[in-house]
Structure formats: structure tokens, C-alpha cells
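As a starting point, one isolated chain is supplied in C-alpha cells, in the form predicted on its own.
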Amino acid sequence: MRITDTSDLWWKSAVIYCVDIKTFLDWNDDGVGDFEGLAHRMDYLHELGVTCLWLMPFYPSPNRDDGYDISDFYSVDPRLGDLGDAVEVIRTARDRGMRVIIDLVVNHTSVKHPWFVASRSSKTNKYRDFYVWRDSPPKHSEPVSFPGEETSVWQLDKKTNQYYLHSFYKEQPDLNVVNPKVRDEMVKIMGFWLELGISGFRVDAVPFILDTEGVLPEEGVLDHPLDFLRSLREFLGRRSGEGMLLGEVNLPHKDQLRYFGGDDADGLTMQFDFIAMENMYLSLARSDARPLARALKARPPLPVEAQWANFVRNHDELTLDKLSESERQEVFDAFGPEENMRAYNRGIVRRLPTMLGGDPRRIRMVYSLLFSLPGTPVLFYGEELGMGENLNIGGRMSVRTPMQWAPTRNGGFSNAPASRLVAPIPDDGYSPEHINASEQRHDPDSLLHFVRKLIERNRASVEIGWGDLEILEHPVPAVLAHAVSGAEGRMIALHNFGSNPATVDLELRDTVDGTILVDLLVEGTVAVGPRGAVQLLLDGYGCRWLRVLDPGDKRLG
């Protein structure tokens, strides 16, 4: 598939935020954030700069995984509100420029879905192959996830003794995707979101949804499982002009190429580039620049219609299993000494502000650095202030705490009683009486002001977006230095990763005579010598972009 007008791709240079209703906002104070809570916080988001909403699952749930476990597809959760109310949300988001995407889970459902209810009942159900069931479980079968939670994928059901598949929890049942009318059904489940004004989804646990090693070769597998995704992005394309599929693809890089659809592009839009950001953390574990450019220089080069998803935090565990023991050990050593730090043998749960000891110096470098690697930058409800983590609630969850919008009675997210509250509020240096967005919005030295800024210098440099990277090379290991280049222009940043100031000389190619570097943080401008040198200073742990002008460019500095 190749598109060749490229308006319809307004996903290349968004500005991604990805929202919990139930932790955001409760605006009928039972202690649980909702929908309406969400359409007044509308003009937040806007001046934030947020050019499309992420909502995590809103469906009907006994919430056995935080919602991940849906028993309804077509519903929303009555705590959050009514369908009339999503419609609302997406119809105030839209009024404001801001598209909205939601979670696609077709991996599993809930053991309380009325398929698998159905599907347990007996045998001969119709409902039975929309699950994987064994007579007993494979001699070799899949590592369980949850470690320490679940010790098998295979649970038996003592109503019909069989076993039934779960990659994740035993309360989350997989679906059986070699069965044509299950895929049906996955098209329908998208059909209907769009038609009520989404944009297009997150799709969750992608390499697991076509996985068909569990079933039986009698049963008939897919005969590339990828044609699968193919044919869910054909439908996206028929359906919506728009319309998008940003992949959950934990793989090494070569794998990640597959599921984007090569050079055909007709398989995933985008995918979070989970290897960068575990590399970023080695790379502030060590203070040295050099692993996060190694795994940016590996990346694969996209066609046109493809992208890459940046992220520092997302609502799981900070997983890190892609670097090998003694790397992932560094991490945890850095940032989550503590076994309660940890979770699963393989990520942190923790908030990048906790993690970096508050320094406000780093934090910004990081944020910084997310704004302008190539790709669509992705933000977690609350970094924008720094929010921190409770670790009393444990796992994953701990960084799932409700939005802080004041110094107030919990945060101001809620008037409930704090022991109705979805999740408790932290109540440590990180509290609403510290972290705050009503203090911040008039604070111009706060984050949130200059995360505001980062997110109006990335809109306003096209680059970011649709431009090449380049590592700039130098002999400063602290000091990542790149250029992104496109038909727009070229821009430049430089990100220390340590803590002593730092002296980088670069030699730039492609400048002529006059050409000039105009800083995008702060005033100033630096004028390139012959041959393209320049040097550039950076504080401990700073960090600059620098917009490249050549003598006759037109746009603004």
C-alpha cells in the first residue's frame, strides 16, 4: 500500500497524550474519574499542545487488569458514563483540534465475556472455538508473562476439563484468531469505534494476537499470521481516510520491520521504539550518551508512511528486557535498587522524576530529548508535571495514581472520601502539595511551562516529524548530538547526560557561507565556520536545539 497524499498522515507530527479516565478526573465525586471529568479538562490538554488523545481501555470490566480484561466491546464502564458521553469527549476533542485514538484488545477478553461464558457452557458451543481449549497443556508451551503472579498460560476448567489459553492472567481468556468469525468480529469491534469519531488505535500486545502456536495444526493456522494485521489496516484505510494503528511491538528492530509491513508499509502505522528508550535509560544509568546512539543508528529506515512512537514512561512497568542482564542490572541498580522498585524480574515501576532523584536538570534533559528524536513523542498523563508514583499500591499500577490538579483535598481530583479514590493519592515529596498543575500553569520556571514549550518547538519544526536522523559524531561520550533533516529544513540537538558542563565541536555538512544556528530554548544564535564548525557549549546535563538557516532560508528562527 502506498499513499501518496500526505495530509492524511497528521499523525506524523502529533503530539500523542495518553489518559486513564478513571484516574484523570471525577467530576461526580464517587471517587472515580469519568468522562465528563475528561471534556473539562479539554482546554487543559489544548494549552498543553496535545494534538491527539490516547484513551486506555473505558469498556465494561471486572478489572481484573486494570480494564485490560473487557467483558463488553461495544460499552462503556458505567463508572466513567454512557456511550452519549464518549461521543461527547471525542466531539469536544475534535472542537479543539485534537483527534482521539483508543485501545484495540482483541488478544483476550474477560472469563465474564458473554463469549467465554458461553464457550465454557459446553463443548458444542458455538461460542468454544473463539477460545484456544487442550485436553492438557503442550509439553513446551510459553513463559508466562507474570512471573511470580501466574505460573502457567494454560488454565483448566473444571466444567468441561479442558484447558484454555491465557498468555497474560488466567482471567483473561485468549482468543482464538485462526477462527475467521473471531476476526470478523475484531473488524466489527473497529468498525464501531470509528463510526463514532475515533481516529484509529493503540493496538495492544500485537505479537501475541497472531501467535497461533497454540493451536492445533488440525485446526488450521493462519498462513502468515501477518496478513492478518494487513487486512486490519485495509479495513482502517476503507473505513476512515485518517484513520491509524499504533503497535504495542516489544521486538528488536528487524522483527518491528515485519509488522510495519516492509516495504509495503501495509501493516502497522506506527510502533513505540521500546529499544530507544531502554538505551536512554543505560545511557542516564551511566551518564554516557553512546548506547542510546547505538540503538538510534540501528533503527531501520521507515517508508514514508510508517513512523516511530517516542516514549520516556507508559502506564506498565518500565520493562528493560531487551538489554542484556548486566545492562538491565545497571538500570535497576540506578533506579530501583529496591526489590518493591521492580516488577516481573524484567522493568521498574516507577516515574521518571523519582527515578532521577528530582533533579529538575536531567528531568528536562529527558523530556527534551523526547520532543526532538525523530518520530511522534507519546506522553503519560501527569509527566507533564512530574508526577511521581505509589509505590504502597505495588506492580505496575504504582504509577497509575490519580491526576494532581491542586494543592488541595486529593489533588482536586476528586471530593470523595480518600478511601473511595480509584488509587491512592502519593503522599510524599511528590504529593499535590508539591506537584501540582494549578501552581504550575503560573509558574513560568515550572515543567509544565516548559514542556509546553517543547511541544510548541516541535510542532513548529516539520522535521521532527518527517525528517532523516543523523548522529553527529564528536569526542564528548556524555553528549548525544543529533540533526534531523527534511524538505522542510534541518534542525540540531544536543542533550549532556552528564553533570559537568561540556564543550562539543562539531563539523556540519552541507552549510555554506553564512549559514547561522538560532537556539529554539533561548535567545541566541551561533554562526557556522568554514567547513561547517561549530562549537557548541552545554551545561551539566543540558540540553539545545538549534534551528539551521542557511543565507536566503525563510523561516522563522
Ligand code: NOJ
Given for the second form:
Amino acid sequence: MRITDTSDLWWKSAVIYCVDIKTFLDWNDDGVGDFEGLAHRMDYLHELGVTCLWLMPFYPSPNRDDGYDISDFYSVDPRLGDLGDAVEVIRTARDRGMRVIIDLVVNHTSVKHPWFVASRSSKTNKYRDFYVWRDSPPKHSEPVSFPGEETSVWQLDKKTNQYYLHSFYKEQPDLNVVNPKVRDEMVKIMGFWLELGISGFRVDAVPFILDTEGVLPEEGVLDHPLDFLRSLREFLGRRSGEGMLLGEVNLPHKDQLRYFGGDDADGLTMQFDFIAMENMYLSLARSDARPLARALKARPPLPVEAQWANFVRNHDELTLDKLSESERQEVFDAFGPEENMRAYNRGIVRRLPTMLGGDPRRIRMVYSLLFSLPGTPVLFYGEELGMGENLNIGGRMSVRTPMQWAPTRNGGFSNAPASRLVAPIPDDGYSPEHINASEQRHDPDSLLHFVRKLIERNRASVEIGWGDLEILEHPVPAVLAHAVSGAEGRMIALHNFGSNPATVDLELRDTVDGTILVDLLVEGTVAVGPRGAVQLLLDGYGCRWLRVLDPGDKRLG
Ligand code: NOJ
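Alongside the form predicted on its own that was just displayed, please also present the structure of the form predicted in complex with the named molecule.
Let us now look at the entire complex, which starts with that chain.
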């Protein structure tokens, strides 16, 4: 038997599901989701086919930035439970064959963190250099992350009459990564959670952590910021054979390569592909697959130990910052025409189904794409149901509404009075009455069932996580045709961004007499002609996955 490392690098063929515990399921009916609620939904997640849970920040926090402003890295927001409950969730997940990764937010703390409380108390406090202090803001400062909400990344602190750096809200002072003591604290935090059974981290705001330009230059402790990333990876490897680092690095592909650690692949193990995601929305807006095809073709090849993470939507605004101004405007016009649907002049605060006018064919086509693109798919909770958003909340928070479990009061999320819920539930055509898990579980035609099938087929197609991508040339602009080939075999997938049915003529490489294509999402087989010629039909907004089988191939179609 050939021993492959497919299970060692488990994250290369994982299906990741992002959960915000406080909006998932409220077990004690105080209006806020909790660890116990999540533990009671492990079977739901397992049934869906999820293999890895990403838990968004669950630490004690004043919640200026919805938990991304942490006041204690070693504990749990008391509304969600306690450390024991966290361990129970990690254990229950593992029992169902699922791993858990957690947010590692080490670019900043909350102003309420004891380190900052001490740091701001006097210029001579031993925690002073845990943060970045200046007599005056430098002439060339970075732009603010939340335009309209902040005006500068430097904030004057009256007590000591110096300014501190905050890349995000002023209540989130940046830690000084140049200080070796801070770096020691960071790895200690990682070590703590690894001992509790987690399998890795979604590393928040990586480029900000590493941006040490202008920070205590006189000390020059860090030879190269990326060395710090390497040291985190090294530490992780020493503590856990399976540890992975999924980095949030919203940069052009060529810069992302450096964060993977270049040819040595000793940096981040995975990174979200923001470029492909943004171009996918441009393709949707134009009903033209070519922007996405170009973005995918331009993806640099990665060493085997590195991986792209694909996503349709996350908890933030759907950023379109890497598109040109006119491209971004096209997407705004198509999917975020009203002012309250957009944030920070760069993104949209809606979920996919509302942007696509609820068209089930288009929604399914997009998720089919997500699970067929080379890389690891990452779902945001509720995407499998087609949940919408609540624009009355406003800004990025609009998409962070409670999970919709049932067509009952508060969507089955909680029995607390609606006024006490952590966030208000949508009351439009996307309310729990229309979109909920319990009804979709019993409906074989539901989106939930479709996503389950996609996950099953994805898991049975190892080449998606491990193989090489080829964009197949053909003359229909609305259709993306791609092939993924790996040691296990090859599949091709077609996605129609247009509303008209399409006929696509392809010439497949390396076929032999008798090669067939077996449909993976429906029943069907297509014979491949001489020189790999094959004609495939697609419905408007249709999608097809096809396994390439040569005569004698024992793979299941
Ligand atoms: C990225 C997170 O996704 C976002 O929600 C948060 O506001 C910033 N990092 C700061 O932690």
C-alpha cells in the first residue's frame, strides 16, 4: 500500500466551518449563544460533513470589536461558559472526527487588558514597551482600517502625553512585536490552547502583526518580520505534529508567497485567497467567468506543505479592496446598490443569497464552485442554509445574526425575550420562518442537502485539496471550466455565470481510447472522443463536476 501524507497534512483536504459561539445556539436562554449550545450541535456539523471548526474569538472582551479586542487570552467570555465548557466542546468535536482551530489575535489587545492598563500608567512601567508609544504621530502613518469610525492609527493618551499605535479601533492598542517579551507571551498563549486540544489557529491580521516599520527602530531586534512568523510555526511544530496556521493576509498573491515562507514553506500553512474571492464577485456581477479565471491562473504554485483557503463570505464586510475602482463600482451596483449595504467604501455587508436576489440556481452554482476549486473550503455559519443578513444592525455586524435553527420564536436560537438576543434576527424573506435548519434537514431538495452533497463529493475527490489546477480553454465567456489533477486522478468542473444554457466544447489532455467522464452531482456519463474532444451542456447558472475515468480505473464515479 502506498503511504501518502494526505492525512498528516489533514488541513489540505479539510472542510472548515467558522462558528461565532455567541450567535450559534443559546443553551441557557440568556440571549447569548454558548459553548454548551455548540456542543449540542456537533452532530449537525458532523452530518453536514464539516471536519474542522474555526471558533471565532470567545475570550473575555469589552466587545468594542465583537470579541477581537481581548482582555484575557487565557479565559472564556463568561456569557459563553467557562474553560471547562471550552474543553468539552473541543473533546466532543474530536469525538465526531472534527478538529478545532481558534482565532489567534496577537496584533493587539483590548485597552482593558492588564498589560495595557499597566503600560499606560507611566512611561517607566515594565509593560510600557509591550505597546508602541510615540511623542508624536509619525509623518507618514498607515491609513485607518475603519474609515469613518477612526481618523488616525495614533491616539494621544493624556496620562503620559504620548501616542499609542492602534491599527484598528482606538480601543485595540497594537502590541509591540519587536519586544521579545511580547513574543514570548504570544507563544505562551499558543502553547496553552494547544494543550487544551486545538489543532491550530486562524491568525488574525497577519500583515499588521509583522509591520514593524517605524516601531522602536533603535532596537532592531527583529532581523526580518517574517522570521517571527517562522518562529511561531517552529514552536507550533514542536508542540503539535498536526498544528496549522491559517493566516488572514489580504495581499496580492506574490506577497502572500512570502508569508508562506517561500520555497521553504516554513511560514503560514494556509492563507485565504482574497484575490480569487473578489474576482469571483466581479465575475458574478458581469455574468462573465473571465475575471475569476484570470485570478485563478495568476495564483502562484505553492509548495506541497502550503494551501489556499477558499471562501465566499466571512464575518467582515465582503471586501472588494483589490479590485480597481471601476470594477468595485460594478460589484457595488450589482450587489450593494444602497448606501446601507456597503461599508468603508470598499465592501458589502450582505450575505450571498440576498446579493443574488435569492436565485437558487446562482446560489448553488457559487457553492459548487467553492467546493470544487483547488484548496480548502471555508464556510461561514448559516451559509449552508442560505441565511440572509439584517441591515438594520448596520455595518459589518449585519451578517452576524443568530443561526436559524427552526421556524419558531427567535429561530430556535434562544428562548430569551427577543429584546435580549445578542443580535436581532432578520424579519424579511430570509427570516427563520423561511430559512431554517430543521425544515431543510427534511427536504432533500434544500440548499442544506445540496451543500452536504458537495462536501461529500469534495471529500471523495482528494485532488481538490492536493492537485494542480488547469483552467480549460473554450469559447464561452460565461463558463469557467477547470480541471484538478493529482496522484489520485482527475476531475473537471464547469460553472455557468450566465443565465443562458451553454454548450461547451473542450479538448482534454491525456485521455485514451475509452476515457469517460462521470457526473458527480447527478447521474450521467459522457464518452470522450478522439483527441480528448468532448461537448458538455450546462443549464443557465448551471454547474457540473465530472470525474475523468480511463478504462479499468477503479475510482467511484
Ligand atoms: C480581522 C477580523 O476579521 C476583524 O473582524 C477584526 O475587526 C480585525 N481583524 C481586528 O482584529
